[in-house]
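Below sits a lone chain in structure tokens, taken as the form predicted on its own.
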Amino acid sequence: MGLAIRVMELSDIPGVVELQAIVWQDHFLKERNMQVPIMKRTRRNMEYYLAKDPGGCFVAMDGNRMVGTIVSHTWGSVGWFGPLEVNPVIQGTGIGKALVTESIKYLRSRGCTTVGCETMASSARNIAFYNKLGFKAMSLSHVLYKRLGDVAPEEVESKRARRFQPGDNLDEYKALWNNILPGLDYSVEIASTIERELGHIWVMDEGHAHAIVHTYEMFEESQNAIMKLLVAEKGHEAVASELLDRCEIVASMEGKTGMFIRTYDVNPPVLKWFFERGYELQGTSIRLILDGPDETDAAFHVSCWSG
């Protein structure tokens, strides 16, 4: 019947989750010769993606069979995509290229002037794939993990950080985001976290610092929290450290046993900052950009383009 690409629907989620699990099991077997059980994404995770960018999530169909998926993300004028999945049996037949093309069209239609993605630095195949599509390799992103200890409940109120309030003015934050990359806007992540109850948002008025920690289950049976975002004015490392303390405490109180953080290398903090806080390096990705400028180091910024 031929390949058809269409916008993802809520009814597609079970098939998307199954395909993603197949693709990642195949990846670990081919790239690392490892047979590992892969945790499946939760329906809640996919619904969160669909709600943020409903027109930018696509599935590739061969008749009634789902053979590929891609998820697009827009942060103001910054657009990126991931995950991208293609059935291992038919990889190399142009399906991945077709899905990336659809995502790029969507991101540009949303006014994104920077378009890119991140992929595993160890995958020569993936890097070559994106290079052929015109993407240029930039800096590295790092995946870090820390096992969380037990925290006494009274410690939660012992810091200066406060919860973000829906009525808080975002203008000062937007000015900080714009210094990182013109047009960068995390408002959608703040709104999604609140509306869908994905986790917690903490702010500190000193240094205009703010952080998002996701404590919902991104993967089935996951016991880990994920630091989605941490931003502070440059030179305010102590403020950022206090915010991360707060996020770790809240995650631990919700029964999470570990914290994952992904951070882009072009921005402080350097890896040493995380190592001193008890984090360990778990893996490394590479950022690739098709259009637009890369980030600057104008702020203390923990974030990444990874789904």
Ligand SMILES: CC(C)(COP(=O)(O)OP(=O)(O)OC[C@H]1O[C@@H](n2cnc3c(N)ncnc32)[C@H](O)[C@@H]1OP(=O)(O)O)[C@@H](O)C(=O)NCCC(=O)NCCS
Contents of the next structure:
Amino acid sequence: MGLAIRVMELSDIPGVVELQAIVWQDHFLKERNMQVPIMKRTRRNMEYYLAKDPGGCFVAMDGNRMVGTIVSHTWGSVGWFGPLEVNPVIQGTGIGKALVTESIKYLRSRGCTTVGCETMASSARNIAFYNKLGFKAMSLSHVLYKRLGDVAPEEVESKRARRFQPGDNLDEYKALWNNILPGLDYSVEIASTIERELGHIWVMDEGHAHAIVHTYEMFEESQNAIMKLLVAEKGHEAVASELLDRCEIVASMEGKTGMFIRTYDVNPPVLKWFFERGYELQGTSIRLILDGPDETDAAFHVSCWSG
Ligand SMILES: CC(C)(COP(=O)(O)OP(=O)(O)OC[C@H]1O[C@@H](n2cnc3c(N)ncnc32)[C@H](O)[C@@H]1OP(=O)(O)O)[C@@H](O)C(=O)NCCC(=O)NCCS
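Switch from the form predicted on its own to the form predicted together with the ligand and print that structure.
Whole complex next, starting from this chain.
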């Protein structure tokens, strides 16, 4: 049978999550000799990705058999992809390359001028794969985790943080995103979080600080929340810290027992800031960019670009 790449449909989701789970179990066994539990993404996670970039999620089909999958993300001028998986039995036969090529085509058609992805820094195999496709290694990004404790009722009230209201003006946030990387635009994440009830958005006037925490179930039976975004003007670490407190508290109140954060070495805050807040390093990835500028250190910026 010949290989065909087509846009992912809602009806593909069960097959996609099955394939993803198999691929990652195989990956950890091969690369680290580790037997990890099956981790399945939820339908809700995949529906959110599909709704955000409906023309940018693809499946590779060998006849009726799904053999690969990729998800693309666009945030204005920034185009990213991941997760990306190919059936272990037929890895190394060009399917990964075909999926990435399709994603790049989509990202360019959406006007993205910075195209990239992240992969595990420990995976020489993946880095070689992306290098062959023209991607260049940039800096490291880190996955951090904190176990969340119970929240005492008196901690619930925040002094200065307030909930973002639909219709609130985004102009000041957009100016801040634009300083990080011209054209970077997270509006879609704000809209998705509200429309799909993925979590909470907290803002503070000082330093135009804003935060998105996702508390929906991203993986089946996972009790962890994810900091999707935390941005503030440079020099406003204290404000950002207060927003992170707020996000940890709402996550805890929803029964989440842990918080995941992904941070990038180029911009503040440095790792020490997280360690002092009780976060531990879970893993390190490397950012790879095909073309276009990388972000600058113009703002306090914590974001999860990797799916
Ligand atoms: C990474 C992955 C998507 C690559 O897909 P794939 O179908 O196996 O890769 P391809 O066959 O398309 O390889 C494309 C090119 O990269 C090269 N390549 C692949 N692995 C390589 C390696 N270990 N070293 C050097 N080159 C490599 C291939 O030779 C090929 O080059 P060519 O076009 O000159 O022949 C796949 O292996 C996978 O699903 N891995 C597990 C999950 C994962 O790591 N996903 C990515 C997370 S960021």
